[in-house]
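The data below hold one chain only, encoded as structure tokens and taken in the form predicted alone.
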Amino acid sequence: MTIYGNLDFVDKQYKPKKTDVLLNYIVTPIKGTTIERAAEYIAGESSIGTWTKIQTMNPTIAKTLKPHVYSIKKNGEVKIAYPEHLFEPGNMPGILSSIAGNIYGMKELAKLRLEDIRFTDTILKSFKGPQFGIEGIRKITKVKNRPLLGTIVKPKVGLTSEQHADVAWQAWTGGLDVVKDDENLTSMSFNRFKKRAKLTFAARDRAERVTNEIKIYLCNVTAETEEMKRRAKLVKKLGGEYIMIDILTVGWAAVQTMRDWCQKHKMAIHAHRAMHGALTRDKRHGIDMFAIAKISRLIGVDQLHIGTANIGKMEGAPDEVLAIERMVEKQEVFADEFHHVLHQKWGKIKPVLAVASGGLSPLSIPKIVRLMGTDIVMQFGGGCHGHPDGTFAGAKAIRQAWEATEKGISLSQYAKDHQELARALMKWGKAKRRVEQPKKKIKKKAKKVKKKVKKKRR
């Protein structure tokens, strides 16, 4: 079959080499086009081929740079081995321009989905990976053997800088470790970045003094690249250990730039996956979240939103989310036919701390722990601020739900002696015993801790 530049790319007898970058696609050809023909077009267009025979092709190019389609299945799964010399090491935009570029616009394809990528050792070594990884994050936060518990300030946008800082204060003093900006909170007229950062970090410092715990503020610096650097510099000046970036909307080049910047300033990256649904939602088209997570780990984010295994409001089947978590945490991932996963050894690339966020409440904690373990960040938005008695009580209920889970006690049993959890159960589930707590009393208690003696941040 010589249909794409007079080159045969389909070779089911080919055995991939260690120096091959392997790609796993799900291919849906248009009516009248076979999967084999579509695979030829994908391999050619993403590498050295073109639509017609050309005079500038020579045997040396074809021999050294030609990719091979080595597996085609009836369900549309196509695996292609690309010689690593086709790609520039350390250049993720360049790599994706080949394997996820023009091929998506080809007329012969009705749909195309990039499922997974196996990177070679040469390419792995050309990227930095996470600066801190799971172990480093635990050193920063001083939280060991349990999940990091956090919240996203709600509403998503609309609060002033002062209101934002006050909500953060309530959450931290209620017992949460982390407060995060929402993905679309940047620097609006009603809540400017600089003012919000200063007020919220000041609230963070006060919360640390009264709780004697490390508190983390994930400040969203998402913007044009140079502006991100300026915002990150302010975060560092204010004592921040992290920056938060919407990695897909800023683009992979910007993520690589900020990874280098963070290396110099010893700051971690919390990666939000806003916009991923545009790429991942259609199971036959786009790019699988598994591949996006793998790229994110390679470039070097320290924390990454991966979903809630269908427990919360976000789409994502449990087996898919758990496969992603396994991939970002482990040093070797083995081939798994069901998830279209390719074997990958990570070498010296550190693991990423997974983030479960979206529609969680205190009631979600036992199931999240059973499914996803304790090396995870749990983020509660409405599940904290939607508590009948407000954010402070919501934060306490979350911490209490973790305590019950850690001790192996049911939430309903633990709620008998923990009023905030009891109230959460009444709103989001069923409690065996009704425990009332006046809203005013809880708010008063939250404000009272502000008067405690100040101590220096560790």
Given for the second form:
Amino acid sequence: MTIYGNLDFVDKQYKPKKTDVLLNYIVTPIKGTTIERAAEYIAGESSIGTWTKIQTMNPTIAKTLKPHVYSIKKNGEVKIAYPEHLFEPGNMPGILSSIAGNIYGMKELAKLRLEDIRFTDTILKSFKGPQFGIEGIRKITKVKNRPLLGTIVKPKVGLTSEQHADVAWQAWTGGLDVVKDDENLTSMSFNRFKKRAKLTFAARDRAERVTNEIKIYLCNVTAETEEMKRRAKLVKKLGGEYIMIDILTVGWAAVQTMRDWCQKHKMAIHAHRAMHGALTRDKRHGIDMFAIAKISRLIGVDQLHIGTANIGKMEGAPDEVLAIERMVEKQEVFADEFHHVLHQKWGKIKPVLAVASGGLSPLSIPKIVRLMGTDIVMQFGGGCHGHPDGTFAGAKAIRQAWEATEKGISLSQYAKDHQELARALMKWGKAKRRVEQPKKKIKKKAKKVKKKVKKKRR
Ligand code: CAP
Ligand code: MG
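Switch from the form predicted alone to the form predicted together with 2-carboxyarabinitol-1,5-diphosphate (CAP) and print that structure.
Complete assembly follows, chain above in first position.
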């Protein structure tokens, strides 16, 4: 197909090189357009082509910069190999303007989803990756081999700075390691950033003295980039070890700027993914959370929200969330046709600590640990402050639910002599029991039927 003159991009015999950036797309052409034709359009528009043959094209450009569509499947899965010279190392916005830019707007495509990117060594080396990695985070928090237990101050927005600091105090002294600002809490008239940071870090310092444990405050600096630097500087001055950033609403360029700032000031980055749903929900359109997580690790966040594998309130199937967790934690990720995942070696890029958050309560802990392991941060907003006896009791219930899980004791058993957990089970277990009740009844009925059948046989 020579849409772009003699720039055929589809070449199923092409063998990708180590110096190719590989892309995995799911392509849904409009009626009347074949996948091959759609693939030609994508490869051309994301690299050196345009809608018609141009006189200014020359053979050198075509030879050195032309991408190759090397795999097309009936389900619309298209793999494209881009020579890495097409991209500016170290410039994530630039890379995305090619591989996730104009192509989304092409009329020939009904839908387009970017599933995964395989970065080359040159591109990997041009980004910092996480400053601390999982090991480094465990050194900062002195939490050796259990999940970090945290909360998000609720209501999301609305408390005064004094009230915010008090809720944080209750959570830390109740037993949680981490207190986080909510993603939409920045600096409001009733809760200015400066005052909140000062009062909450003061509460953190008191809580550390009282509990003799390291306590972490994830202070949300999300704002215009220069303002983020000013807020991060205050966090540093107040003794903070982390800054929290809503990475998608601030944008990748700002995340790169703050990653460089954090290198200089030895600060960790907690990455919230608010707005990801606009990109990730439609499984045949947008950008997969897998690719967003990969970009986040490459730029260098230290902690990243990846979902709760359907245990909490947010969408995200278990196998997808677990594939993301493996990719952010391991040094090599193997190709997985089912998840459209490309083989990726991470070289010296450190791992990211996965964050499970959203709709969790103390009752979720055994399942989360079973599914996602213990190299995670678990965060409970409503599942802490919604405890019938308040935040302090909610924090204790979360800690107790972890202790039970660690000891291999059922929550109901452990609740017999842990009042706060008992009260959490009362509140959130009922909903669960209501749902589960019919199943138990079915089991009882099945047993009765079995007994009857046995009797008859005698
Ligand atoms: C959780 C949360 C987090 C979500 C984000 C919220 O609160 O603070 O932002 O976890 O979702 O605002 O919903 P709850 P994800 O514990 O009260 O649900 O982690 O999937 O990005
Ligand atoms: Mg939130």
